[in-house]
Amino acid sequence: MQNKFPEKLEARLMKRNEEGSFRTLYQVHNLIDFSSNDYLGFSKSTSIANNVKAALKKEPPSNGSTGSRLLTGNFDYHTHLEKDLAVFFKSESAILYNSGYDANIGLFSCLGQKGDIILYDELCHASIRDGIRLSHAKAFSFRHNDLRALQKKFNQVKKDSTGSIYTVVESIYSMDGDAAPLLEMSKFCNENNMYFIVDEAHATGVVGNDGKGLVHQLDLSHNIFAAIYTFGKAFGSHGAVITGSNKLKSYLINFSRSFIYTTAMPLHQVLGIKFALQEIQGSTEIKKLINNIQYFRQQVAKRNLQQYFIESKSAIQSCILSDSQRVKTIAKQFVHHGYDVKPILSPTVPLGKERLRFCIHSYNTKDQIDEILELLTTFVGNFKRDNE
């Protein structure tokens, strides 16, 4: 029986294969990184690693936290880090989660009650949408980064609400790399008594003073009901934190299932976040990253490649090529030349919006940026000629 596989599941796999979007796991070795979320190179930081090792030597041996935070897994190192993160992100309170996915699932699944409405940007991350689906609220998407679309949707649904209305956006979007109009949206939410929630995953450690994110850069902390910051990207670690009021933290401790029913972060993970937090304050890596992003955009324009790229000032630069096979072929050609650039296919992005996603890092060199864009120019040109 264990060798038998359900026919419906087999059909789904076959369809994915036929569509050219079948996913597999593979390892990358010795390639120049234009793919990872390790924007500042902190995942390979010797100073962070050495600080973690030194701190572990001062503590009793600890391979795991032994239980959930509500049982045996709550330690001083959790609460101290939460206090430090609340101060850093200019928030009243903060609560740790084991991952960004856990944070979004845990937050949105328990927020929405019967009679509530959640409005969310159509390009919000899968973890946000999955959490919303688990809630008891009605949910409606609105056109990406479109304030008028949000206003129109609000006016259409507000009469159906007998409770709270939440609006959810990302500050920097993971596939397009563009920024949400937070100033305008937060103003609209406040004027209409909506609760505004911002996922700062791809702005954490990248945008604003010391990488505090777009909310902090725009001085909007007082207008935000909740913000989600993750540590698996620019912080080079793992885990996430939700910031907000003390009441929000108490509510999540009592009702957020992905917080309540999971083993707490182990000590080494907490220390990784702690020392990354220390490292990022005053770090020159953020400035290096910003310079590389600007240089990349300049070189895109110099090679007349703007028509393929989504407008973005972030570390995520997406090149739309609108064909799964084309995108995969070019990605393989990059690997042949020693570069790691990932193809992003449907259903991760809409059909016809398949792309190469270039992730820029503080440690990329100008020579590498020049070469990878010269290669892109050649590959795109070859495809054009082959299809004429």
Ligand SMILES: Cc1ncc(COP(=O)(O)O)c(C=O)c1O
Second form
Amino acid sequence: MQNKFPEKLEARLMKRNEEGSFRTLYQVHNLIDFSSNDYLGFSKSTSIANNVKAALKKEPPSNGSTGSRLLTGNFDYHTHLEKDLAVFFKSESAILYNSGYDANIGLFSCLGQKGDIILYDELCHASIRDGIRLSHAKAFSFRHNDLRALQKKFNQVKKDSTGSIYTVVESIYSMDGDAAPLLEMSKFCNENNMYFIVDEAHATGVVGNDGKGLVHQLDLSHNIFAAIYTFGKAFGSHGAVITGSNKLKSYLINFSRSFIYTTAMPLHQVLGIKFALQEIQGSTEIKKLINNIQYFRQQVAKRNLQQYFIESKSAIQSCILSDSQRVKTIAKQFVHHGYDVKPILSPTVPLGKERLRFCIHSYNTKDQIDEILELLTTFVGNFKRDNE
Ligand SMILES: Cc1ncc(COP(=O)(O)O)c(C=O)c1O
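To test you: the structure above is the form predicted alone. What is the structure of the form predicted together with the named molecule?
In what comes next, the whole complex appears, and the chain from above leads the way.
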């Protein structure tokens, strides 16, 4: 193995270290979960696991799909799941991707043509931004969740467009947990002939009837060009689906590189999603999750901690502490007390917006919520005192 390492890359690593945001891989075991995306506990559901095992037993051995969907990797199990997902999310069509990252990369990179414009919320996920960067469209961000900022940006740049204009938002933002003003934004997009795209990663399985997401809850399907739903979060599995028209599906099959040039999802992954989809319909876990979110917010208010929290009704509750060291120290103190809460640092969030991100789950207890907020009150108080 070569020991040489390019100087410029070495310098980047050192800079990360100096900035206090150096990333390493570690494992979390036996801690109380206030950090995973497993909002409903489905990743550990015995009924889903048993259903998958039983279904696999009935099939001939199938460890992998053997190729791209366009070559040897297309099976009935993919097309059946896509049909079920289209029905569930009330869409004409649905197309599976191996992950949400792949879905966004594959969608945005092939949508944006020369002369097109993509407008995106400044807090959109890295996968959306990366996809946009790979496209041929000009792209402009607008202030987070601000309809006026979107309108202003549209009016500024529409003259530069010789093609289509797309607007992209997330229904629930992954780092702030707040919801986009979908109704107003979709109306504005429709009135101005724009194509509106919504990433529902953190609303899937959480928001609306049976966790069908915010688009469904607001009955906006007819106003949406494409929606992205991911299965690595509340579905406790892995993978994603893009919903939209039959024409959009055809276009993606023909031009979406992360769909075309990759081995298709294997049977066991498809079954994991299929049985999670079955489990979620009528599941009492969603109600438990909603109750826990409400309880968490009430307790934050009771302890006068709202000043630190971004207003959010979702499972993501972010406590802004604005200092990497402070955030990391407090996260470590939580671990010491048996709780897993993640420090979220720059560059994942803007400098000065470093935070602790509390992810609430259906399986968190009220006692755990009480204790974690009691600890937060103490830690934040200690930090204030030590630094005054
Ligand atoms: C808004 C959003 N979109 C897409 C993704 C990517 O999804 P996946 O983890 O399935 O690749 C994430 C994951 O964090 C996300 O938060």
